[in-house]
Amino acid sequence: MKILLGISGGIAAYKTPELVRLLKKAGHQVRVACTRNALELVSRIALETVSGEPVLFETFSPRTHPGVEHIDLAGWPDVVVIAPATANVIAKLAGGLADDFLTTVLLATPAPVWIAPGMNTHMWEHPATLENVRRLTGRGVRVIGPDSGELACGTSGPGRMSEPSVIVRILEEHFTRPRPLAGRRVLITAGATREHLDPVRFISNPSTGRMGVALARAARELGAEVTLVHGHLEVPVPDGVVAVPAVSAMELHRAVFEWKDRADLLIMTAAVGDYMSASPAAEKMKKEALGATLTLQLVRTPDILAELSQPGNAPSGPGNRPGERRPILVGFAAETAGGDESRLLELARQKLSRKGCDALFANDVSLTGAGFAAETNQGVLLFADGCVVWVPQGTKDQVAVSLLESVVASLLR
């Protein structure tokens, strides 16, 4: 595998040439771009040497070779670890900004990002630093550590940078765990979809797509080819995968229709309105004209998992006659249990029996770190075989490569 190393300047840069050593005692090629300061913790000497490649660091430098450095070096990787990622690198790489040479390729590269911080702990936990961590795994940024321990401000607490054994442990399992989706064609729901009362208003709920967005690039980890369907999301579609708007559940009713047919696992993560205006108006409703009370006569929109399992839709396998196939179904279902597992378990088992899928995945809302736009998610899987799998407190990374093994191992084997 091809490893560009992004070295910021943090204390424990005087670490990297460990860390170069080990990734390429591990069989990887291994490049490295730093900024000027990031130099004045390091040798160059010593990271060329390890390396066997020149450092890179100068924006403006005289050319080695035909076409743009920053540019070339960009497209070169497999992969990208910046470690240390101080916290103003960090800033930088969350708003975008490219005004030296590392972050110059960092905003050029399509390739993974992954950062190990490395800072005082005050930096660390400073409500900005945070901030801008959750805006980058938002967007597929793979974070390692940092750890808690004595740091070279003469401090402990949480900041320092990961060990370079622990780094290369972590990206070697990562890049080498199996890819059970490979050769398969996943379809998922995310968002919320909104109707429309009338152009400048509609009903909607607080999803943010997170959870489906997470799954969509696991599933794309783990080897799937994705087709994302999205209402209304605040985060990006991950790198690699197809995405399909759609704004209201009948938009939503109706590419899932048009993408299933092509799907081997179809994963119903959106939000979606159950009811929707009878008519919507066609111009704003003035308020004026409205008075003081607004009566709204509301329909029903399709149920979308429901029809999906009705007779005639089996689930794809080889046994299926002709007209007959459909792909392994799985609902998600954000209930109200008051932190009571035995009644979100009840509640996950009625829903199973009316949509008729073959799994579902239902959370308690209620808990702290679990309902809309938290970053973590838990609760319980449940299969149409009556199995279960409580699924613990994670990010909606973890739930989501979780969630895909347990459904690979159950549904799809």
Ligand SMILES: Cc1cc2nc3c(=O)[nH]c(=O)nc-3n(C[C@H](O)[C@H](O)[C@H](O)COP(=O)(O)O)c2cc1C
Contents of the next structure:
Amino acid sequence: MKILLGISGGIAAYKTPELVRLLKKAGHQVRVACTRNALELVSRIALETVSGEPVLFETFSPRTHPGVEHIDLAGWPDVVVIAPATANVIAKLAGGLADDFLTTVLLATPAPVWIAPGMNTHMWEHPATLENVRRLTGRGVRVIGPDSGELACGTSGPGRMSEPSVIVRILEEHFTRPRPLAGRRVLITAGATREHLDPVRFISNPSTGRMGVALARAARELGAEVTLVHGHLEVPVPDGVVAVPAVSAMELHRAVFEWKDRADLLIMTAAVGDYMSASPAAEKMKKEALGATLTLQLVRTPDILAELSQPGNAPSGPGNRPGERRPILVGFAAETAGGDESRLLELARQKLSRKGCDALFANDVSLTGAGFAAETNQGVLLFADGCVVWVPQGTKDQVAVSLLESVVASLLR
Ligand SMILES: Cc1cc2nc3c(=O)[nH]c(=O)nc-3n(C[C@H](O)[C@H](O)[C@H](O)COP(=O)(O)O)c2cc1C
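Alt. form predicted together with the ligand, vs. the form predicted on its own above:
And the full complex, kicking off with our chain again.
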């Protein structure tokens, strides 16, 4: 693998010659780009000796060859690893700044980016840093560490850069793990639909799209070609995922039916409005004309999952006649079961048989840590053959991986 190691000016920069050595020992090609501050903390000569390559840090260096160095370098790696990632470089990456060689390369690279933060505990726990890290992970940047322990500043706590051997092990495990969705096309819906009453008012719901986006990211990492049909999202679409925006339930319905024949697996996490205005106004409704009360007439929106699983749309697989193919269907259900697992399972059973999908993941949104705006999720994955998999609480990324692994094992062999 071609690895670009980005080094910023954290004290753990002194460990990076060892990181370069271990990466090379594992058979990778390594090049190094760093900030000027990093070179205050680690020797350029040491890095050039272990990497066997010049260390790059100047945007406007004398030309050694025609071309633009930062753009050429940005297109070279399979992965970029920033270790240590300072609070400063994390903030710049989150904000899209490119005021030195390393951050310019980071903005220009299509390669996946990993960061191994290393800093004083207060810097790590500063709301700005945590917010920046959240933004980056939302964009698909992977984070290794930091660990907790003794810090160079004499204190102890979270913020210590993971050891070079740990960084190498995590990268190796990630890039050599099986890709069970390679060659598969996965269609995912996410986010909240908006049913407009007029151009400035709409009915919607609190979905942020985090769960669907986490599934899109996980499916991509498991090797799938992923299309995300999405309503309103509060998180960015991950790199490498085709985004198809849809505002209303009708638009989302249209997009799903347009894309479904190209999918092997369709996962419906979007919070699709059940009702829409019977007669949305083309122009803004004026309060003065409406008076003190406003009565809305709403009509049902189409039930996308139920329509997709209609007879004649048999599951894909050997033995099906042409024209009968449909993707494997996985539905999502947000239920309020008051923390009662047997009730949640019963609600999931009822919905699965009503919708006719192949599997349904139900979560209890009355629990803290399992709902629309939560960072975490948990719930039950129920298959049409009655098989039940309880998914414990985890980040939405962790839950997404568990769900996909179960779906692959049961439905996509
Ligand atoms: C001795 C020393 C050690 C430092 N260690 C860290 C560190 O571990 N993490 C960090 O975020 N900043 C650390 N800093 C502060 C950064 O070097 C400073 O924020 C700098 O602007 C970062 O620049 P860069 O991100 O462009 O490399 C350290 C500064 C000094 C003088």
